[in-house]
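Let's start with one chain on its own, the form predicted on its own, as C-alpha cells.
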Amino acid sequence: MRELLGPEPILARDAFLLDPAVAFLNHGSFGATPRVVLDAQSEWRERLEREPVAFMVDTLPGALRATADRLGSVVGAFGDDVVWVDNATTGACAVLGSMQLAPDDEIAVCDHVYGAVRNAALHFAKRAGARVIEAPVPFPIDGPDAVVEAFSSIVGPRTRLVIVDHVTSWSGLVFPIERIVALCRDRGIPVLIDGAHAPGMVPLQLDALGADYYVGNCHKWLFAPKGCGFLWARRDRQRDLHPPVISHGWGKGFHEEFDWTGTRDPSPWLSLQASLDFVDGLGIERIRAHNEALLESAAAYLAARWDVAIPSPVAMRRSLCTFRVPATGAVDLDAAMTLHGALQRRGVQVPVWSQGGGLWLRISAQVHNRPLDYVRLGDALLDVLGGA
C-alpha cells in the first residue's frame, strides 16, 4: 500500500513539535514551525528583553527592513515595497480601510473567497453604502477558464476593487491570477490578491504580476512563526495606504506607518530570516516537488479508497486538495464539526467544511508528512461513516 502513495518525507517528524501520534494533514490552516525557527524566535525575544528600549528604537527598524529585503528576494519584489502585518487578513483590512468608497460602489469577490476577507469587505462596504458582488465559481471545476469567466461576469463600471484568492482556502485551488489581473487592468480596476497560502507553495514574481496589492502569510508554507504576514503594494498605491491601527508614523510614509503601530512582539517577522534559511537548506524547488508528488499520489489513493472523484484538475492543485465527503444525512456546520471531531479522536487532523450543500475535507502535503498519514485518513473516514 505504501508503495502506491509516493515519496517519504524529506524531514523526520521530530524536526517539528508535532504530536507523533497524530496524522497531521492540515498544514494549510496554521502551518507548523520547525524547532530551529522557534529557537531563533526565542533568541530574538531574549535580545529584546535584555534592553527593550535600545532594541525597539535602534535595532528593530533596520532589522525589519533587512528582513523585508530578504523576503522580497523570495517573492520577486523590492523590500521597499513590503511592509509587515500580523496576517493576510490584516493586510486586506489595511487595503479595504484605506479605500474611498462611495454609495453604490462595488467590491468584487468570488464565492471561494476566504471567510474573514469576505467579512472585512462586507464591513467596509456597509460603512460607505457600497456593496460586495460575489461571483459563483463552480466546484467541482474543470479548469481555470471558469474562474476568469466568473470574475469577468461581475466586474463593471461601479467596481472599485477586485479581491482574488491566489490559492483558495476551503477548495484548495490555485487561481489563474495573472489572467484575472490582466482582465482588471484592461478595465482600469485595482486588484488585491489574497495570497495567504501562496508564498512558498507557488513561485511568485510580484513586481511582474501587475496587481495593485498582494497580502500573504509566511507561517504556512514558509515555516515562519504565527503572526508573520506581509503586505506588498505597487509604488503608486503606497501613499494612500494606511495600517488598520494608526500610530506615531501616520503621514510619514509607507514604512513608518506600518513598521510601528504600537508596542508588539516583532519576533515572528524577524524570525523569518531563520525560516528562509530552513527553506534554503532543503531547497524550495525540492520542497515543492516533494509536496506536489505526495499530494497527487495521496489524492489518487483517497479517491479510489472512498470511491469519489477528485473535484479539481491537476493544473489547479499544488499542496492542497479538497474532497467531497461520501456521506448521507446532514451537511450543515454542526455535521462538519462532528465529523472533524470524530476524525480528530482517531488521530487524524484535517479541516472539514459545510459548503454548497455538501461536506468537504481538505488534505495538505508537507515535508513532514508520510504516506501512512493518508492511509490513516482513508481508514478513519470509512470508520466514521460506517458508524464504528
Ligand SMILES: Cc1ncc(COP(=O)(O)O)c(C=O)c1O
Given for the second form:
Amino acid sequence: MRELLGPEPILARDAFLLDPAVAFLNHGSFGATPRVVLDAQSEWRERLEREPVAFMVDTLPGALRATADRLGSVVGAFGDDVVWVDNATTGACAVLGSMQLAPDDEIAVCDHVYGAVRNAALHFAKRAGARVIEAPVPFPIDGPDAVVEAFSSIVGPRTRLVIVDHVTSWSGLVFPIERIVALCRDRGIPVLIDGAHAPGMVPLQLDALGADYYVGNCHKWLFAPKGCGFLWARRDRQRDLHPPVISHGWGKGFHEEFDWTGTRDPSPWLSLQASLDFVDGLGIERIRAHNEALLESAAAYLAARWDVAIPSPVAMRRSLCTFRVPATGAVDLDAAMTLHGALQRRGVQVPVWSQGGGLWLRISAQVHNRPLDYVRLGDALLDVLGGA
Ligand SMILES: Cc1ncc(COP(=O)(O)O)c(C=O)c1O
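The form predicted together with this ligand, contrasted with the form predicted on its own above:
What follows is the entire complex, opening with the chain shown before.
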C-alpha cells in the first residue's frame, strides 16, 4: 500500500520556513511559525530598538494587556485573568513555587505527565518534604473513564494540588479535564491544567472550566513565535501567585508581577496578535477540521501499513496520534534516540519515546502537512526496521 488519500494542505508549505526536503511530523514539540508572523516579530523588535526606553516603559505594558485581551477572546477568558510567561513549564513552576507545601503533603500527577513538569513538581515537593504521587493511566487506552479512575484513585486528604495535562505529550491524548476538575472541586483540591498543546488544537472556555490554574503555549498550535506562553488563574488564586523571577512588580498585583520579570525580548508575546490574524485568516474551525481529517486518514494508513493497532480511541485524539513502534529488540532511551536519528536521516522528523517497556512514535497533523509526509514516514520506518 503506497497511497494515502487525505485532505491536501490548506496553504502552501512555503508559508513557513520549514525545510521542503523534510516530512515535518513533529509540530507538537516546538510548533512552526509562519513567515508573516516572523515578519511581525521583526517589526516589533525594530520598534523596540528605535527607542528602547520609551518602548519598554510607555508602549509595552499596554500592548501586553491588549494582547492578553485578544488571547482571552480565543481561550474563553477575561484578558485580566491572563499573564505572560515564556512557556508552559515556567507557568507550572510559578504555580508550584507559590504553594505553601508542608511535610507529607502530596501533589498528584499521572504517568503521562510531561517530564519537565514532573521534575518541577518533584523539586518543589522535595524542598518542603512533600511527595509527588503518580497514577498509572493505561496506554493503549479504551476511553476517558480510565483517566478519571486513575486520578480518583490517588487523590486524598493530603493532596494539595492535582496537575493534569489537557493534551498529553508522549501519548498525544486529549484528557477529560472537565471531569478531573469536577472531581477535584468536589474534594476541595486545587487543580492545575497543563495545556501546553491545547490552545489552537482544542476549543477552550477557561472561565467556564472552573480550574484553579491553566498554563498554555501559543507557540505550538497557535503559530506564535517560540517563547509565547500564558498562565490563567482564577481570580481568588491570583493574589498568592508569583512568577519564578521576582522583579519590580512584586506586591503590585498579578499583571505587574508577571508582565515584567526583568529585561527581555517581549516580541513573542506581542506577535501573538499577528499569529491570531493568521489563524483568523484561515479560520480556526477550518484548521481544526483539516488537521483532524488528515490525522485520522494518516493514522488509519500507518496502522495498516505497519500492521499495528491505534492505541487510542478517536474521541481522545485531535492533531496528535501515538503508535507503538513494531520493533523487536531494545526499547530503552538509546533505542529511541537511534530510531529518531535513523528516521531523521531519511528526511522524516517525528518524535520517538521509550516509555513503559515500549518504543512509541507520535505523528502530528497541521496545515503545512501533506498526505505524502505520512507515506514517507511509513516507508522510512519499514526501511529502518528492515521490512520495506
Ligand atoms: C504536556 C506538556 N507540558 C509542558 C510542555 C512544555 O512546554 P514548554 O517547553 O514550552 O514549556 C510540553 C511540551 O511539549 C508538553 O507537551
